[in-house]
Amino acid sequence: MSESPSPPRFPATRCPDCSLLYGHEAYVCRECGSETFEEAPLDGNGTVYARTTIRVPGSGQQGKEPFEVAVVDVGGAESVRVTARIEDNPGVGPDDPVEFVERREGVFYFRAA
């Protein structure tokens, strides 16, 4: 009996100042100012917040709709909400579990887990 293996560590960063995590690329720290960030890469699990379909979608993605968008809740104790898209299962729903799977040209990537 095989386990499936974890999925890929979230890349997350966090102010080496004052702690603050951050899901998503910053670069002045909203809580202290800081312009200096560390990578603090977190478990790739994560839970789906809210969903929705995107069928009208911007100049950048005509032609890919449609295609889900989720607010996803990711990482263990300490935890980050992110935007993503969900591949693969558009039945995913508000807490579902999901699991990292890439950040491709700026975009989270989660599928069911």
Contents of the next structure:
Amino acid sequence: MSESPSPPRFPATRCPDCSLLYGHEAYVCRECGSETFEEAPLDGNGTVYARTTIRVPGSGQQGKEPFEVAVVDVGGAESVRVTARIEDNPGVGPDDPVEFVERREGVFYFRAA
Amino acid sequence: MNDVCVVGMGSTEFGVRDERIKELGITAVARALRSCDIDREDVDALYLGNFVAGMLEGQETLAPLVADSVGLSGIPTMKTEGACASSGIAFRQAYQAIRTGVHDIVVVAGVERMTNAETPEFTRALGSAADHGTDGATGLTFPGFYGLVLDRYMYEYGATREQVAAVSVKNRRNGASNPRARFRSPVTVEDVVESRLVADPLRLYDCCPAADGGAAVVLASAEVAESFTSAPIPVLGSGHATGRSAAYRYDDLTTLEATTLAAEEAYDAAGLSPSDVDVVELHDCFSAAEIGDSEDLGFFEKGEGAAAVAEGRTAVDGELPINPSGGLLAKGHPVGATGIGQVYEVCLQLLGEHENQVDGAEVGLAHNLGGSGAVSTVTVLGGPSHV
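Please supply the corresponding structure for the form predicted together with its partner chain (the preceding block corresponds to the form predicted on its own).
Full complex below, order starting with the chain above.
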């Protein structure tokens, strides 16, 4: 279980022109073509959509296996879907709650909530 | 608009080969040219699909090098790349060129050499089909992508691990009698579900093997097709679409929309529906992929694809034979050669000459998919009586 009652905010961004929300970095808004984005932090609580355990990694991750990769829906009433790593919990699966930990070297890390 | 036919075809065996990449391409193209009564000077263009020759063999400029080596001089050539759909795209471009009257006769090839690479080099090359900034950064591999797909599929539709394993069992059984296949030995459901985990819930025998190989077809406008062969195979419909760039981009990971969109285009062009198809070669890079593809192509309702395989409905003697060649799971997946390899297998079926012949096959479909569902081509082909 989480030690802190509220996980860190998740660093989402928003297109100021059409309000579309982004989890991963965007350079052009898919909806309206805008090239500017503003910070729009979200509640760091999330839900796993799908999960896998990588046991045969690619060349950049060798020696770190096994590790968990998941597609996570993060945020409250408004949410975004991201591809992320799950720390320290191989047991989580679809619809299980997770919470945002940090973004490290461009990768979002979550853990079981 | 001109109608388009396959008038010639050639393939190498898929597996571990000693030849360099260019030589695999030369062999496939030479066999395709030899299979029909065509003079080299009548060929208008050559399009070649390839994915990682630059990274693994340091060999690029493949299309003109192959063309020159087989005596196709002076014509326009190009290489197409869309990861595992590279030669499906080459086929599509050739089809479009003939259909719109730009060319009359185009040679289309697909080629890849993979087994010579060391594992880290190989995984890096294959991984380049994923988006480095998002999925790739997390360490997600291609088995991992389909591990996510299968995790969600089993959760949503209650499919069992044994039902999914039935895909590998069927395709390995089919591959056992295909001389072009890399794997020629059958496996059991127990073999699959007890093989080592690669990307949960996917296991080793759920994954296609790498392979080396080349395949080629000669496409011609219907007006001239019969001067090259007594049995031209008409292209009834073709589709080509872009899908999502990474796992997080899907609202529903159990449906890859590049496939649904390409299939819709191909069926519309052919004036046919999924129920008209008699035999299918689809992109079974993983067992989970075949199940999803079979639903995305309209052969089964969402969530019913796994049970359909387990019930034998997609066996060679089933109601809709899928991958009678053994598919990628048994033939192997020489990435850039796969799309034309599938067309080759479907054409053999429509000519009634396949080792695993489907009785009365009159309409066949080939489905090629690249990246994390990023690109797909679908081709509907008819028997010679459809010309």
